[in-house]
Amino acid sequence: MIIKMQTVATAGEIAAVEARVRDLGYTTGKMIGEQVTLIGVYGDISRLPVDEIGQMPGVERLIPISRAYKRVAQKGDPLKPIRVTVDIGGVTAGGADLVVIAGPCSVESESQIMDAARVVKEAGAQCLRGGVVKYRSSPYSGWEGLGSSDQDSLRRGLELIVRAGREFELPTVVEILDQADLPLYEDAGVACLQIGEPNSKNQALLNRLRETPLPVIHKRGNSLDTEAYLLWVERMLTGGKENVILCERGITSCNRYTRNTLDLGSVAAFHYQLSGLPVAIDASHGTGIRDLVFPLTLAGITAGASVVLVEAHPNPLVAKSDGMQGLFPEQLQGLVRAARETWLARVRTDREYVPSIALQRAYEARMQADRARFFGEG
């Protein structure tokens, strides 16, 4: 961390800013400039008290120099970073061009996912989405999936949304609960996995999936904040992996009336300041509402969202699991096309983005000018 002091910060309030510092259990070191003084903060500074530090007599700002996630982390020139790309089954994430993953909140039958997959291939989407095996917190919440019960009901499952993609062309992305089950994802020929909420945090399936060639969606926990969900991504791309796509599906809130509160301001945290990474946005858990999906996964888009992820059915009313959320085949339809044109929308505005690290510069250089300008000082 760098504690960058004002060019009029007296030497009193330089000397108080790192006492301060040293007694909160830090090493500082200093750096003096002809008009501007850095102060080096060495240790854990998750613990550092910013808020207070930053509004200290003489402080500018704080300036962080490193991030915990080293390989989730943005690289390349600030002005024109580095951007993964994860290949999903011939499908190019984080690209030129919007990838849109849709389907059934589970795959309930042979029919129904075939139905699904005819659904998802005619609106436009190039993915197709389903749940073989679903994740519940209590025995009595109801479905848990076709291939809940032993591993040869879970082969079956996966043979039948592998299939229905097949058969409309359509990779076939698939949540994995247990680490034990990779093999039979890999064998089954799904394209890429999904790591649900509940299981953001599963140390053990994370490590595992270093290992395998397939790529991740990995679903953001609902009580994570931005930097910690990302170490948990790290987690994964420590062994070398790069083929991971983080997903905001939305957070634990004072909100009660949608099922979680989808953060767009990470969306946006992720893309343009965090990480390189591919961003997906999942309306459909972030809302929880049929009629809501539509507008913010709009909104994801415009924030930097280059992955949408949409459940819908070919009748939600009679969908085993979130029907509540499932889009019908009209709304899915007309949501490809909405979320396209906001996708070419958002190519042209995205060149009038300016970061702040291009401009700051000359602007520090005007500080004790305009200070001198607009309130008499200096």
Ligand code: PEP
Contents of the next structure:
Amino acid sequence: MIIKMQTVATAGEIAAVEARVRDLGYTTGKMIGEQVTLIGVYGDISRLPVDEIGQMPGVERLIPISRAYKRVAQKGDPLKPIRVTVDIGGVTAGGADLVVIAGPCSVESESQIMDAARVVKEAGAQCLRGGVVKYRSSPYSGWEGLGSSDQDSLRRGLELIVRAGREFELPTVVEILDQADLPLYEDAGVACLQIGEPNSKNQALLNRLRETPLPVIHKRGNSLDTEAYLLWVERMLTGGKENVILCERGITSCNRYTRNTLDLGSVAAFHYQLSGLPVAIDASHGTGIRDLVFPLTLAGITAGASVVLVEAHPNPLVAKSDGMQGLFPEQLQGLVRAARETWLARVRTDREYVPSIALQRAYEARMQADRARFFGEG
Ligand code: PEP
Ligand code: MN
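Provide the structure of the form predicted in complex with phosphoenolpyruvate (PEP), given the form predicted on its own shown above.
Once more the chain from above appears, this time first in line as the rest of the complex follows.
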């Protein structure tokens, strides 16, 4: 925590704040600038009486410096952060290789999901996706997924996608909507769960998923601020769970042309600054437009994603949901090839990435040496 003093704070006020904080058992450090003084407070700041300190004479404000999402936050040397890898049924996400998860928006029938699995395998993707229960914005859409009527239908739907995945050696990724259904997903042999956008802030569901050994892809809610989203992801990790993948699938903006607005700035922030968890890019829901999925997926990889989530259908023209954004098989093949090229380019170009922290200290030392030389300051 940093305590920023007002520009008019007196030396006595500054000393009083330091003394009070030390009395409370903290060590302090001080930075005296030309205009303001900053007092650093070291130790477990969760016990710091922030209201009391904030109201002391001369205090302007308290600035927290550690992140509220401690487990999601990036760890290790900032020049070489620790990268978490997540195992999806034998496929490693966040490691040396790009992971492509592809498949239809929803599992529609046994033959459709078998065909889809073949298409996904032939394209070179490593995992099969497909929703068995669908979250629909209208109650009149007429289609909520094969598994929407009861637990038996859900069990049968899960079996279909798991069987198709096994046939083609593709671990499966399936969205879960209700925490009560978790045992069904686990027993069916699903390799990875997906939290859909509408459930991004579903407290009961996220709490329940703390207990599952299955990895989870947690999609960012479309009106969740970058770091507010990470705090929701943190919820699943509080009991020690680590195998979670972040996912950017577009946020709400003034833009109406695309279904959502893919927030690539946040993708870069997640990967380069805020977190060590793998980041997935979902340009299907991010754009809602089939022909924009290709460029935006590649842009997402360039920005920092190491996992691609993409909708593809044996024939998207007859898809029961999200047909407008589902790729044709030929398009999926081209996308997977291009995505792998882009990934290799990023791995190469990342060697040129220099975080400011690598330079800042040297420049500060240089400034100090100049001041000493010209003004005799030390
Ligand atoms: C989906 O993955 O099919 C889906 C509905 O995604 P989202 O929750 O991101 O809208
Ligand atoms: Mn969909």
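Think of the rigid core as the biggest set of C-alphas that the two forms share within 1.5 Å after superposition. This one's a predicted model, so the numbers in the text were calculated from it and none came from an experiment. Residue numbers count along the first chain shown, from 1.
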Core-superposed comparison between these two forms, T37 Cα displacement 2 Å or beyond: yes
message: My question is whether M56 is one of the residues whose C-alpha shifts by 2 Å or more between these two forms, given a fit on the rigid core.
response: yes
message: A365: after superposing the rigid core, is there a C-alpha shift of 2 Å or more between these two forms?
response: yes
